[in-house]
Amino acid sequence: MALLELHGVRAGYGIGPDIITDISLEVEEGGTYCIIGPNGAGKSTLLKTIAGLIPPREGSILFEGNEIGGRRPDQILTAGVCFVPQDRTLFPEMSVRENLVMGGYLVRDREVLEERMAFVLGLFPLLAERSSQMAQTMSGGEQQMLALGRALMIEPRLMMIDEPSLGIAPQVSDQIFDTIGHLSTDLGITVLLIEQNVKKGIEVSEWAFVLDLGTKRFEAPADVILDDPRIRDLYLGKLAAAAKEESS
């Protein structure tokens, strides 16, 4: 049994049209998976639907064999599914330490909370150095570290990360991806990742799902996906269409 299973999932915003249509996929425990596809493919919508931020209109979402589709976000978080959105949604006027404490709000045992805090600060030494700094005064890369650290405070089984390198300097981005690579190999956390830098996302993943126009077009091992001619056709085709539209 896969850790996460989606069967025929459709979802969209409000009364608008479907953004994702008939998506089915499986995520095995302990691996890192990358979702790739052109802008507008429905990648972020998919993660938001799994996280409970958008209710599925149709289909089934199973986590460890239990239906989570349609549950509240806090219930899905309690089950062990954590979502790190691309806007990071930190508490800007709280310190690094206070943000981490908020990430562990489900933990009632103070000693356990402090143990997790020590673990996260050990994983991100920069956060330890700046534990009293306000989140809003940190750089984009530092905020991304804090967002990942806060997510780790609940010890998730599945961590979904949306565009971790967005707006971050290349050198800091490398550090972020090093950490993401360790999540599954060293910590046993399953990772479902969206990344604008396809090459970077693929490098830390074992498997890739390719989305376009709201549906899964195909999937393949990460080490062969970039050589698949369908990837070139998908991205080059979108770029060509956009250029034609702009010139007309």
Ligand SMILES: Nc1ncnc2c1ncn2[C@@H]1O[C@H](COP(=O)(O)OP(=O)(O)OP(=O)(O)O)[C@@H](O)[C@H]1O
The other form holds:
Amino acid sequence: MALLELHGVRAGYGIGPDIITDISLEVEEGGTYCIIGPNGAGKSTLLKTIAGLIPPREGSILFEGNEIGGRRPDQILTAGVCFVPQDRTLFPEMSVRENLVMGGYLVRDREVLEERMAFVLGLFPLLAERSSQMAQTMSGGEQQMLALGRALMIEPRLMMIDEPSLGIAPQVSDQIFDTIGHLSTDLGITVLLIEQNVKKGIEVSEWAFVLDLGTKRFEAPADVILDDPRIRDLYLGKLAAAAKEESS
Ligand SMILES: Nc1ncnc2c1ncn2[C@@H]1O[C@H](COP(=O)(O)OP(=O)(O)OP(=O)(O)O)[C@@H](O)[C@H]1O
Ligand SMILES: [Mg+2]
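Next, report the structure of the form predicted in complex with this ligand; the form predicted on its own has already been given.
Below, the chain from earlier opens the complete complex, with every other chain and molecule after it.
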């Protein structure tokens, strides 16, 4: 049984049109998966649907064989699925430590909460050094580390991360990708990642799902995907269309 299975998932916002249609995919426990595709393909919408932020209109989402489609975000989080959104959504006027405590708000036991906190601070020594610094005064890279650390407070089984390197200096993003690699290899956490920088994304992944126009076009092992002519068509096609639009 796969850890996560989607069958024919369709979703959209409010009363608006469908944004993703008929998406089926499987994620095996312990793997690292990357979702790639052009802007507006529906990548973030897919993760928001799995996280319960928008309900699927059709299809099923199974986590460890149980239907989570249509459940509330806190119930999905409790099941072990966490989501680090593109905008990171930290509490800007709270300290690093307070943000981590908020990440563990579902943990009732104080001792367990302290253990998790120690674990996360051990994983990110920089956060330990800055534990009383206000989140909004940290750099983009530091905020991304805090967002990852906060998600780890619930000991997730599946960590979904939307564009971790967005707006971050290259050296810092290397560090963040190292940490993401570490999540699956050393901690056994399954990772489902969206990354604009396709090369970077597939470097840390074993498998890639390619989305376009709200649906899964194809999937392939990460190490061969860049050579796939369909990838070239997908991105070059968009670039050519954009260039044409600009010149007209
Ligand atoms: N909150 C929302 N309400 C209505 N439409 C939305 C909302 N968020 C996204 N959309 C629309 O859904 C479509 C897919 O957006 P989505 O953010 O899922 O794409 P993406 O693949 O993550 O793109 P990017 O690479 O730019 O992050 C877009 O047309 C977008 O305008
Ligand atoms: Mg997005």
